[in-house]
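Next up is one chain by itself, shown in structure tokens, the form predicted alone.
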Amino acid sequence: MATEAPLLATRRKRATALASSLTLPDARTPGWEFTDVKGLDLANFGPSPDGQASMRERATAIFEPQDGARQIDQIDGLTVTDGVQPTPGQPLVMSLAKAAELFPELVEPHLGSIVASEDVFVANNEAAFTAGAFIYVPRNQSLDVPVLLTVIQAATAAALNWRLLIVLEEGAQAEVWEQYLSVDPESAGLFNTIVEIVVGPGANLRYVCGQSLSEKSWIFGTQRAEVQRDGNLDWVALGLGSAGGKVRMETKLAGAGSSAKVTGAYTGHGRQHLDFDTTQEHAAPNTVSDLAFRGLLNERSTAVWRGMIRVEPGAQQTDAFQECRNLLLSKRAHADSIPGLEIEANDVRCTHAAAIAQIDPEQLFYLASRGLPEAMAKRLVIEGFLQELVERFPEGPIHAALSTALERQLNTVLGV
């Protein structure tokens, strides 16, 4: 490994020692009861070699870059940046390794402060990651164009460890999109990602993350955000690929008046297994969180969503909502939705909802009675189910991107 910034080398040394002492979770590990990883051997996945920039064109994208977008492409172990030179005191979009070398005073206070290493997947990521990005927006400044991070796994039997750190200081604004892709639909790799997000006082961040990895690959993700006083986070997640794994999404509303909206969708077919574990942690008064997930499952695919609203003592005037609705297109598909509440304050409003259902035959009959073929009627019902999620956003880039991605994925799930 090439010489790297001292702060990364120090963290890597500690994580390497820690990783060797940690074991994989099993069915007795809290939160892992529905996701079996006993067939996973981390030793079977070697380090990612350097990829080739040309592989970028071979991966089917979920999101296309918006006009003027800043971009970073990661192809296995190769980082390709947009070539814009970093300027101190201005917003930064750059590789994490380069940021740790040039701006350690900006990276060190936050790296590892949001996601702790005491977990086998986090420790392995920190011990082995060769890929990463750093997004930084100084106080009262804005990133005037969106950022698109594209992480591509091309090598098979390799582990791609990706790390993203986003820091918005007080009053800052940014929009960051990232996508995890595979080149070969038959490749069996391991994708391990950590995302740490710091939203400062009065700052606003939209963060969109989608994965469409090979359906023979594992994905493990630990993504966590902390939002300070009067800050706002708009978080969108799409789970479209992979064979199995688990993605943990945690939002901590750490400052009074902070808010977060979390919108997610996952789709499965064949024997895919998708697992999302979400937490809305209210640690300050007058905070608001709103989470909505939709799942669409066909054939023998399975999914689990586990959601927790946690209200800490003193977090009065909390307003929190969560829902997860699943639509099963096959009698062999299966979903588990597990909402939860932990409330230690007495002046709050916290509600949750979960539903698992198949397509309503009465809806199909109604549409068929008006002359629609069964396949078209079925598709209209499904599109209406997904459109409820898209309508959480006004007309604009995010509305259009979600509509396009879900429409394209619906063709895959239905096999058309």
Second form
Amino acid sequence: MATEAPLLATRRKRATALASSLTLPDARTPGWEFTDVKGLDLANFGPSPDGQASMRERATAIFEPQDGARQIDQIDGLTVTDGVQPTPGQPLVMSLAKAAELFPELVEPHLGSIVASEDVFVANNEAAFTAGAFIYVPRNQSLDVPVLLTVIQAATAAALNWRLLIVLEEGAQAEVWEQYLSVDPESAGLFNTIVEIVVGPGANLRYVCGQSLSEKSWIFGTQRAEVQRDGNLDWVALGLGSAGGKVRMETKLAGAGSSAKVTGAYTGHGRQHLDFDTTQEHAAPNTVSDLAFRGLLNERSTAVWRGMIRVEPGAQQTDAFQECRNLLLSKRAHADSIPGLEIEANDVRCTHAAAIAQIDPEQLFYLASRGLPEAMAKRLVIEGFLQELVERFPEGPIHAALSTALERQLNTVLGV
Amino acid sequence: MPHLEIRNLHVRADEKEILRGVDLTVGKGEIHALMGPNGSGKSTLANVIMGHPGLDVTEGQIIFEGQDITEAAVDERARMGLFMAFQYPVAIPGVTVTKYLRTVMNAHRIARGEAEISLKDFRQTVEAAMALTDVPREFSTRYLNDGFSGGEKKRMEILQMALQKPSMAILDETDSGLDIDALQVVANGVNHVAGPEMGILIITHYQRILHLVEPGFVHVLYQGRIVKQGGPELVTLLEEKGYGWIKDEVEAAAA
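Condition change, the form predicted alone to the form predicted together with the partner chain:
Once more the chain from above appears, this time first in line as the rest of the complex follows.
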């Protein structure tokens, strides 16, 4: 990294020192009570080697690029961009390392401003992240085509530190899709991602992030968005792969009139453990957040969802909703859903719901009585459970992509 | 050959004996009514014929089209031509009526070794059945029974019966809780599917549906046994006298 931009080099140096002073969380660390990282030794994961572009085809994608999509692929240490020359004053879809070099004035004010560094996974990421990606849309412009970022871990026993920065200036609009994949289903890697999102005043972002890492991989994610006045964020998350870890998804409604819709689905089978830690922070009046997660767990898989709605003093007329529903397909599967409210304003509407259930035998009897064999009846009930989440979106690319991804994943979870 | 034959059926649920030796035979082309006070075991009988997993047959047999189905899987019974309209149909959230009906239709076709139904044939078949059972077309995109009113659920049951064309249908208190219009729809549906090849068993607490669908045979279930059998005149008798006299008769016989 001899030619690295000074601004990154400085941050790395600081993060390296910080990383060495921080220790991994344990079961007594707040927020980590249900996710055990005892088996994790960061020293076992070397840096990502130089990747090979040919590996791109060997990873099973969650999302296919939409027509005309701008794409960046990251394969281990290799970044493959679409070759479009970045032009000042135009929307940028480029490597973060390159952007720090060419457009430091755009990167510096935002990088590290959304996600705090004082966390062992964040510091480790910052010390070692690969080229990363930078999506920037200037004032009142819109990215006419969706962006698809594909991050692939091909090496085993390596750490892939991925970093994404999305900045939408006032009145800008964009749609960014991301997928984290492994090549070898048996590979045991460490995937550490940081996503920082700035939605400017009146700007509009749809951000979709799916992970289908090998079921022997660790995933750690710190993803945080700040939505400014009248801005809108539509955030979709899919957690399909990985063995264990934790993904934080934090939304701060920083400006009056801003809103966020957060939709998540996770599935587990075997001995997978999934952990989503979501925060809806209302820091300004007249803000709206609507979060819905659904989890499907088979065999001995486990999941934890912890959701916090925080309403700061002065964030009057907040309208916040969160729910997490789990369907357990086996007696040994387990889910914890922990909704939380911290409300410091007095004129708000905050509601939450959590459910953990197995398929109702009366549903199966009803369907069997109409001639459906048991496997078919079960599948229909499960499809319905997931469909209710997909129906949060009108017919269109996101509706279709979610349906396709979940239907395919259902075969994996059910082992058919 | 009788179409459906129940022989000396004893059934337990949660260690409690609900049916205590029921004998009942329904022939092809016949409409039977099974009446009785609440708690007499009517719904248990319907559910055990369909094979509810929570019910335990401790003695006796269920014979359908000459085959002993006492231990048969529920879905097999359905594909053999048995149908039960539920007293309380279950909601399947997230599954539209269209998707559900197609899945069911195709399950039957696949089991018969036929190809899946074409979109066009499916639409035509369902639309005809919807017209017959007075189910509005908008139902197609609603989730099955999810948020349906009692009457809507019952009409969906009759719609499914019309589509499935079973050779033996059991209506488990399909008439309860219905207003006059919905009751008429249910009755029309039943009269439409009824025919010389079909057996029908209407389970009811009340008499009013039996004025719209006339049974040839009436059975009265009390305390887990059939205590009275007769023709349509029994309906009139029950209408006039209620169930009290049946209880008195049974107790007198036991004394």
